[in-house]
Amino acid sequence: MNQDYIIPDPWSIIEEGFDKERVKSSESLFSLGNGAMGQRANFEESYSGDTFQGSYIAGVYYPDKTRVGWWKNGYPEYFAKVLNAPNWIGIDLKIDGVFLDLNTCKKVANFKRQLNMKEGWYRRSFVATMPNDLEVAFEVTRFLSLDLDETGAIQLNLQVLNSDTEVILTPYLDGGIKNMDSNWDDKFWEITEVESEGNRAFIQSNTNKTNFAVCTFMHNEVYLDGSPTEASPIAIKNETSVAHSYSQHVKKDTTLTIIKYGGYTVDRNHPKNQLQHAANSVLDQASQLGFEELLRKQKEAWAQIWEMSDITIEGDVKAQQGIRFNIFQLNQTYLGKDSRLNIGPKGFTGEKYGGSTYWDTEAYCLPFYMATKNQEVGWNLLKYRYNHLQKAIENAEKLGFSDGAALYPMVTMNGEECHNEWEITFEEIHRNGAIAYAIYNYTRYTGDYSYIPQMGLEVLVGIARFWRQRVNFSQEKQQYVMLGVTGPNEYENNVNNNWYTNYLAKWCIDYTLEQLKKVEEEYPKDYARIVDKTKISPTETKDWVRVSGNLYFPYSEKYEVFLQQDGFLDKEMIKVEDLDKSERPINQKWSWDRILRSPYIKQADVLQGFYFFEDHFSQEELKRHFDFYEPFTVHESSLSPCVHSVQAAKLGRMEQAYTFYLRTSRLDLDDYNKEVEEGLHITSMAGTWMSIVEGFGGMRMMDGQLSFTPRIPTGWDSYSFKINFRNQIITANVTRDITSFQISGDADLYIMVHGKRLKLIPGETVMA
C-alpha cells in the first residue's frame, strides 16, 4: 500500500491533519533548495519527536573514511559525504514557560502543510493545545531565495487565542550537527568562532580533512501586530551554538512575528577571512528588502523558470502534481549557474548515497537540462566531467589502467572515486559510457560542436583507452570479451559480457575515432594540440578498430534477442507476475545471495541500450526485447519507470507507458520504494520529463533534426510542454484530436511530426 496522504492540486504539495508518523516523510516532500543550499522541512521550533535534522551547502563535503569488512587493493580511501551542515532555521517558542513542542501537545488542530511550487516557498499553519492549556495559532513561511542565493528568509506569525502571557522567542544557529550516515561518528566540523553582533549572530567554521571554511549566519526583526518592538536579544552562547532570547509580553489574540534571514557564505564563492563580512553583506541586502519583497523577487524568479520548464496536463491532477513536483525539486538542486557542481541522487533533500555524482546526469539528467535551460548549463555538465579528467585517469591507474585510460567515477565530489562497494565500484563500469554519450546527445542536441575540439576529445581518448584495456581477447570465442561487470542491473553482479557495457564500449570507440577523423579535418590546430597531449597514435587507433570489429555479444538464438550476460538463461525463468506479492520488494525480501540467482532485474540494462541507441534497431527487435524483458523487471530502482514508459509509448502501449509514467512522477509522493524519509529521488525526476517529451511526446533528434510522435494516455484531455532547441522555443500541445505547434524566435523551423516535415513560422500556430 502507497502512502496517499497528500492532496492532488496542481500547483502545490498540501498535508492536513498532524500524524507524527509521517513527519519525516514530509520533511523530504516539503524540502527546500536554490542551488546553493537547501534543508529538509524540519519544525522551526523545538521537536522531541521522531525527526531527521538536515541542512545542506552545494559542494561542500567530508571524506568519511570507507567502511567494509575488508579491505581490498583498489578501494577508495573515503566515502564523500554530503555533509549536513549547521542549522539555521531554528527558533525555540517558550510559552508562559513551556516550550511548544507538537509532540508533547494535548492537542494539534487544523495542521497544514503548503509547499507552493508555482512561486517557491513553504508554509506550516496549525492551532495547539499545549500542556499548560495555552491555546496559539501559529503559521510559518520559508523560502530560500533565488536571487540572493546564499540567504534564506523566515516569517513566523504566533497568537495566544486564551490569555494573555509571556513569550520567550529564540532563534539560533546550531554548529553541533552530525550526519546521520556517518561511518566512524567522526566530528566532521570543526567550530573556530561563535559571535553575537545586535542582532545578528554568527558561526565560523571549518570542514575537518576538506578544509572548507563556512560562515552560518543569521539576523532577526521581532514585531507585535506588525509593527517593529523594541525588545534586545539576550545573547546565549556556547561553544557551537548562538541564540538571541527575546522576551515579550503578548495579549490574547495580538499576533506576535519573528522575521529571520539565514544562511552560509562559503570560501567557495569568498576569500576565507572574509567570510563574516559577506554574511553582513548578504543580510543588509535582505533586511533593506524585507521579507515582502523578498517573497515578491522569489515569485518573479520562479516564474521566469516555470515560463520555460512548464508542462501542463489537463484531466489528470494527480499526474499534473506529479511532473511539477518533480521539475520543481530539479529546479530547486541544480540551476547550472556553476560548473563546479553537479546533480546529487538526493539533492538537497538527505544524506543517503553521499556523492554529488552519479551517471545519473549524463543519462537522464542532461536531456531536462539541454531543453529547459540555456545552452550553457548543459556545456557547464559536460565542463565538470572535463575538469576531473585527470581524476578519471587516476581512478584508473589505482586499478592497474595504464597510458592515459580513465575511468570516471561511480560516486564523487570532485572526480576522485569514493564508492566503496566492490561490485559496484570495480565493475559497474558502463558509467564510463554514460559520459561519452552525453556529449554526443549534447552535440547533436544544441548543434554546438565545439564542445568536442576543445574539451571533449580528450575525455573520449580517455575513455576510448579505458574499454581497449578493459577487454580480452578470448581464445575459445575468438573474439574480445568482458570479464567480471556488473550492467545497470545490480541484481546479477561479476558477470560475463554485459551486452549493454560490451554494446556501449563498442559504441565509445567508434564514435571517439569518428570524432578524431571530424577534429582532425576541421579544428587542425586543437587536433595537434590534443595528439601532442594525449599520444594518440593511428598504431593505437588501428588497435582500436580490431577491439571494435571483434567484439563478442551474447545472444540467444531461441528467443531471437541480446542476452543480458552470458548466463542469463540459466536462471529458473519465473516472471514477476508469478512472484507472490508478500515477496515483494525483492530487495528488502529476499536474500542478496537469493537476489543474485534470481532472472530479475533491478532496472532497464538490455533496455537501457535501445532506449540510448534506438535508431540502432527496428522496432520489431524493440518489441521483441521488450516482451522478453519487461516481465523479469521488478523496477526496484527509481531508474526504471522512466525508460520502460518511454519505449511502451514507443509501441503504442500506451496503457502500460501511462502506469510507468505515473510510478515514476509519484515515486516520493506517494512513496513507492517506502524510502522518501531518506531523502527525494532527484536524479530520476528527470526521467518523469522524459516519459512525457520522449514518450508521449515522441521527442527525438533525426538527422540534426527535431521529430515528434505525439501520442496522449487515455484519461488526459490535453498536455503541452516546451523545448528550447538551439535558442529557439518551441512549444507543442498535444489534445485527443491534434497536434499544433508554435515557435518564438526569428527563424523558420522545420521539424517531423509523424513523419512528416512541418515549417514552423514564428508568430503562427500549426497544426500537425
The other form holds:
Number of protein chains: 2
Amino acid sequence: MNQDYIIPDPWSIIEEGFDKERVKSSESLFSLGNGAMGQRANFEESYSGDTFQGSYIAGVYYPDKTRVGWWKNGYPEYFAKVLNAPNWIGIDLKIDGVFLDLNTCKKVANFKRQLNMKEGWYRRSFVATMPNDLEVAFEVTRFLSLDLDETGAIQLNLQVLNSDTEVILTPYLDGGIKNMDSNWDDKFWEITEVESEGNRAFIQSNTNKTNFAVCTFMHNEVYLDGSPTEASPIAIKNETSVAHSYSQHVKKDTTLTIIKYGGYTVDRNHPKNQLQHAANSVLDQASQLGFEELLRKQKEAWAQIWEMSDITIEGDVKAQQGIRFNIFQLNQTYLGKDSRLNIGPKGFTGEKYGGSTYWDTEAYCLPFYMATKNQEVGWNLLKYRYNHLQKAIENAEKLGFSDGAALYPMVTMNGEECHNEWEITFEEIHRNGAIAYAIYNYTRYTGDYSYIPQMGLEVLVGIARFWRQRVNFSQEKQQYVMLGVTGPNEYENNVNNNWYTNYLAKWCIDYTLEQLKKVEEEYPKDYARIVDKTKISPTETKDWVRVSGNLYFPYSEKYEVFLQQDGFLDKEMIKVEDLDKSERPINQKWSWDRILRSPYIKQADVLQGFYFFEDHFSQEELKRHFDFYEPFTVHESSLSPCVHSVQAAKLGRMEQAYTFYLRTSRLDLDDYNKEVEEGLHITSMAGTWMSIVEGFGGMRMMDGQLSFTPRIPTGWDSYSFKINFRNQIITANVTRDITSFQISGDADLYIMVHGKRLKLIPGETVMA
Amino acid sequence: MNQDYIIPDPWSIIEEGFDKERVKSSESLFSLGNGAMGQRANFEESYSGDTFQGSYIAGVYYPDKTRVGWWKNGYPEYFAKVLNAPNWIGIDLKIDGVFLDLNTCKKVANFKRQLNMKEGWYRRSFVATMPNDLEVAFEVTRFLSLDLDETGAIQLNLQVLNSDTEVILTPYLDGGIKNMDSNWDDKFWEITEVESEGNRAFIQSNTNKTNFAVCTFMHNEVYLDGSPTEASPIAIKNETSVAHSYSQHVKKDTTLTIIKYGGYTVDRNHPKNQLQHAANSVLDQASQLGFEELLRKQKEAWAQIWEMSDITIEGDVKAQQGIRFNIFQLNQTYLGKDSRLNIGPKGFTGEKYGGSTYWDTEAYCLPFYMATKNQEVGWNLLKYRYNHLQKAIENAEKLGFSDGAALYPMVTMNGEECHNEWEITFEEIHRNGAIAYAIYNYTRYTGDYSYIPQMGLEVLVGIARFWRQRVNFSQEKQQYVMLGVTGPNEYENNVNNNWYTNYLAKWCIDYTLEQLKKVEEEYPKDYARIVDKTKISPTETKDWVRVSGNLYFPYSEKYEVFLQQDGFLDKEMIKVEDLDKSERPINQKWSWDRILRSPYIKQADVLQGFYFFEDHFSQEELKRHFDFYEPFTVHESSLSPCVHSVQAAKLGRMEQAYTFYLRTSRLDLDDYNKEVEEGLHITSMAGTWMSIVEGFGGMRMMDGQLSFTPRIPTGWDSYSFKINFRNQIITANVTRDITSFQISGDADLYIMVHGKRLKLIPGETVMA
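Pass me the form predicted together with a further copy of the same chain as well; I've looked at the form predicted on its own already.
Then the entire complex follows, led off by the chain already shown.
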C-alpha cells in the first residue's frame, strides 16, 4: 500500500491536514462528476504549488494526431482524446492586497477535505495564516447538480479572524487551458466569444477539428453575514478568459460569502446558436432555487441512487468506505441517460487512456449498471455499440476484412479506433466477443429480448463474420486455428490460439446462429429487414457451423487444463510466489521481452472465459484451472483481482476472495499502483461491486432464474446489497448466521439460494 | 520498375533533361562521398523547387530523444542519429540582378548530370533562359577528395550567351540546417563562431549533447576565361552563415569560373582548438595543388580502388552499370581506414534509419570489404564491435541479462541501441550471431587468427553467455527452447524457436567453446588474460555444452524441412505467385496483423542459415528448403534477393538467379521500392556483389581453400571479377565457354574450380 491518509468513514472520503505532496492525489480522489461533466478537486482559489488541473465535459473530445515510434499499416491517423475543458470553478481571493494561496501561507491549520458520497457534495476548509499575517478561516462547498446537470454550485465562506480588511473576490472563467495528454501540443480549443453581463459571464468556444460548441458560464452572488451585498463587479476580459472582481470591506469575524453557479451548455443538447440562451436559462433556474435548495435536491437525487445501489458492510469500515467510493464514482461518471455517452476508464478524473470506451464497459460495467439502474441504462450501453456498427465494419475493412465483418475498436469515443499499438489495436480482438457477450448478458438478466431483433442481431452478425474470417484452416492440425492474437492477458502478444479468444469466437458464432433462428421464427419482419441489410444467407451460416464445429482449442492432457495459448508449457514455469519481491511488479522491473516470454499473467485470461461461461464447466474444472493459472497471475491490471475474487468465493476460499476484494476496492484510496494522481480507475470499480454481489453474494442467472450462494468474509459482521431485478428491488442481508431477503415491488419472485427455491414476497423479510 | 530515366552506361550514371519531379531522386543517385564525409547531389546555386538538402560527416551524430507511441521497459531514452551537417557547397549566382534558379527559369536546355564512377567526380550542365531572358551556359564539376578527405572541390563555369552583364557570385557556408528526421525538432547544432579571412571563411560549430566540434570551411578563387581575377570578396556574416560576394562584369561569351574548396575538420582527427588551423592547412594543400591536379589525383585514387574491386560484364550494359554503381557507392561510404566508423544503411545519401550500424555490416558487407580491400579493413570492422563490447554487455543488462552476457544493439552509432520497437530491439537478437559469424568468416577468409586471441574471444564469450541465458528448459519438450524472438524475416514477431536463431545460437556456443580450447592451447597468455577478465570457468562451459547438446529445432517430418518457427505450418499456405498482384507489396497493402499471420517471408530466414552454414547441409537439403521457403518469400527487404540469387545459382537455376540479381543491382537506379529520394540502400549493395562473386562465380572458402563454381547468366557474353585473397589479386574471367584466372602477387596459389584443383601462377592466364 502506498498511502493511507484517507480517514476511514462509512459515507465520506476525508482528508485532514495540508500536505503539498498529496494535492494531486486528492485532486483525483475528491473529484466530482454528474454524468454530464466533471472535474478534479482543484482549488477554487489560486494555487502556485504542484497541481493537475482538469475539467471535462462528457462526449466532448478532440481527434489528436497519432504519435508513433514506427508506423504500422492499419494505425489510425487521428484518434479521439478526452479534452480538458474551460475552467469555471476559479475564484481568486485577494486579501489586503495579497492573494490567498495555500502554497505561500505561513501556516495552514485545520485543513480538511470531505467528499460526502451520501449527499453528493465536496467541502474543503482550513484556517490559514497568510504571508501578511492575516488569519483567514475558509470553507468552500461544491457540487455538480444531478438535477440541472449543466451546472454546478460553489459556496465559499471567508472570515478574516484578526483584522478588518479589504477583500477582492474574483470569480472567473478561463478558456486558456491545455491537455497534459497532447501528442503534438496542438491547440484543442478556439475561443470565439467572451462576454460579461451583470453578475454573469460566458465564454463561447469550439473544439478544433471536431467543432463541438461549448458555452462555459458563471453567475455570482456575494453576501456579508448572509445578506446579499449590492456590490456590482468590475469585469475583466481578455481573449480567453473573463473575471468579475468584487471589492468588499470585511470586518473582523464577519463572514463574506460568494455563491458561484457555473457549468457548460453544449451543442449535443442545444442548437449551436442557443448555447448562451440555454446557459442563461439554467442559471436562472439555479439562482432562483438558490444554493441551499439546489443542494437539498442534490441530496435527494443521491438518496435515490443509493436507494437502488447501496452496499452496506458492518464490522469493516475500510471495506465499507471502499465499496461506497466505487459505487459513488461509477455513478458520478455515467448515469445511463444518454446512449451517446459511455464509461471512460478515468471518468472525469484525468486524461489518461485517451478515448472513453473499452471492453471494460461490456465485461465489467454492464452487470453493475443492469443491477443498480433501470433497464434503460443497459439498453443504452448496448445501443452505443449498435450506433458504432458501421464504424466497426469500416475498422475491420481497414485491416483487410470484408463483407460486413465488424471489429469494434479497442478504445473509442465515436466508433473510430483510438489506440495504436499493433499488438493491442489489431490483435486484442477478444473485445469483439465481449460485446456479443453483453448482448447475451443483458437479455438473460433483464428478460428483455427486444434489443436483439431491433439492433443486436446486426451487431452479432458483424461480429460472427469477423471471427469466421479471422480463423484459417490449418492443414497441419486439420482444424481451424486463430493466429496472431493478444488475449486479455496483455503480457502475451501475437500468440496463436489463445484459448479464451477461440472459445469466445466459437460461442459468438453459435450464439449468433441461435439468435438468427429465433428471430427468423419469432420476429419475421425484423428478420426480413436484417437479411436484406446484411445479406446473410444459408450458405454463409452453413459455413459458420462448419468452422464452429471444428475449431481448435489448446489443451494439456497432462494437467487436464485448456492452455492459454499454443506453446504455453514451453515457458519456465516458476510460480509468482517464488519470484523475488524485488522483481515485482514485473511491468516496472522487467523489459518487455522478458515479460512476454515469462508465464506471468497480467489479468484473468483462461479464467476470464471461465467467468463468462461458468455454467459450461464443472466446479472441478474451475478448481483445476484456477489452481493452474492463478499461481502465475501477477494481477498487474486493475481488472484482475475481481474475477479471481468471484471465483475464489465460488470455490469457497473466502480468505483469498477477501484479499482480492480489498485489492480492488481500495485500489485508488490506498493508491496501490502509485498513480492515483493521474486519475481514478473508474471501470475497475465495477469489478469491486462484482466481487461482493457475484463473489460473496454468489448472485447468478441460471436458466432465467436469479440464484444466490451467500458467503461472508471472516471479520465482517454482516453485509447487504441491493439489486434491481426486472423492476423489483431485492435486498439481501448476509450475516454470519443467516441470509435474509426483502423485495420491493408488487409481485412475488422465486429465487434460488444455496440451490434451494425461495419465494420472496413484497413487504416481507424472508430468511434463507 | 518505377523509373528508367538513368541512361545506361558502363562507367557513368547519366541523367539528361531537367524534370523537377526527379530532383530529389537524382539528389540521392548522384550523391558523393569519400568515407569521411558525403553529400546529396544538391544544386550549388539556389533552388526554390522541391529538394532534400543533405550533407553528412562520418561519425558525427546526435542523440535524439526517443519518440514512441507506447513506452515499453527497456527502450533507450535517447538514440544516436545521422546528423545533417553545415552546407559548404552553396554558390549563389545573381545575374543582372536576378538569381539563377532552375525552378524559375523560362527554359532549361541540355540539362545533364553525370556521375563518373571510374574517376570519382560529378558534373552538371545546362543552358538556361532566365526570367530576365538572359541565356546562361552553366557547368559545374564536383568531387570529394579521396587524398585530402577533409575537403571537396567545385569548379563552376558560367557564360552569359546573349549579353554582357553583371554577375554576383556568392559562395557561402551555412550552419543553419536541420534534420528532416528529427523526433522533436531539437536544434542539433550550436554555431560558436563565424569567421571570414580574405578568400576563406570558417564556421565553428558544436553538436548539442554529443559536443562534436566541427569546423566547416571554404576557399574561393574566381577566374575570367581561365585567368585569375583580382576580385576580393565582400564578406556577409550572420549568426549561422557566412557568404563571400564577388561582383564581376562579364562579357558575352566570356567564361566566368569559380573554384571552391570546402569541407570539414572534426575533433575526431584534430584537437578541438586546432580545427581552424587544420582547415587552413588542408585548404593550403588543396589550393596549392589546384583543381586540375586534385582531380588527377582523384582519378588515380579511384583507379586503385577499381583495380582491386571492379567487376566487368559484357553484353548487358544495365547489369554492368548496376554492379559498378553498387561497388562505387560502397566505396564512397566506407573505406575501412578508421575502426571508429562503419557502414550506414543510407551512407551519406540520406538520414533514414538513424544510426549507422546494422547486422548488415557483418552479414552482407564484410565479405565484400574482405575481398576488395586489404585485410586491415575487415579487421577494423571487427574491431568496431570489440570496442562496443562493454556497451553490449550494458545493453543486455538493461534487458535483465547478467554476468557478462552481451547483446549487440540492432542499430547503433556508438555501441548504444538506436532502435525502439520491442519486436525488433528486444527480439531480433539473431544479430548477435551475425557478429560471431563475422569473426569466423574473417578468420577463415584471411587465414589471420590473431583477432580471436586479441579481441574476438571476449566478444564470443559475451555472445555465448547471452544465448545461454536467453534459452530456457521446456519441461514439456525436455529440451532447451528460445521463446519470443524475431528472425531475419521481420514479418514474424515474437515467435518461438525461430530455427535460424536457434541454429545460430548453438553454433555460437559451439564455436566459442572451440576457440576457448584453441586459445588455451595456442595462446596461453591471451587465455589467462581473458579468463581473468571474463571469469569464464569450466562449470560455465560445461553448462554450455549441455545446453548446446539439447537445443530444440522445429522440424516437419512431412516436408522434411526445418520449420521457420513453431506453428509455421498452421498458417494458410498460399504461395506468393497465387496472391493477387493488387495485394503486393504486402507491406504497403496489408495491415500489420495480417502480414504477421500470413506465411510470407520478407527476406531469407531459414535460408539465411543455409547461406551462412552451406557446408552443414547437402545440396539435396538446400534444394528442399529453397523449394519450400522461396515460394512464400516476398523479398520486400533490399537484403533478400541476393541470398536467394546465390542459392539459386548454386542449385544451377541461372534464370532465377539472374532475376534476383537484377532486382538487387538496380534497386536504387530503377527505384524498385519507390523511395530512392530518401537515399540509397547502401548495405544491400554488398549483396549485389555477393550475387555475382558467390552466386554466379560460386566463390567459397572450403577447408581453408578458395573454390569457384563459375556459371554465366543467359544473355551475358562474359564477366570478370577480382578478389583480394591474402594479398594476392585473383581475377576470374568467365565466358560462355571457359573460365580463366589470373593472379597478381609473387606466389603460386592452388584453388578449386568446379571441384578440381587448379594452380594459379603469377603472370600467367590459367584456363579452368
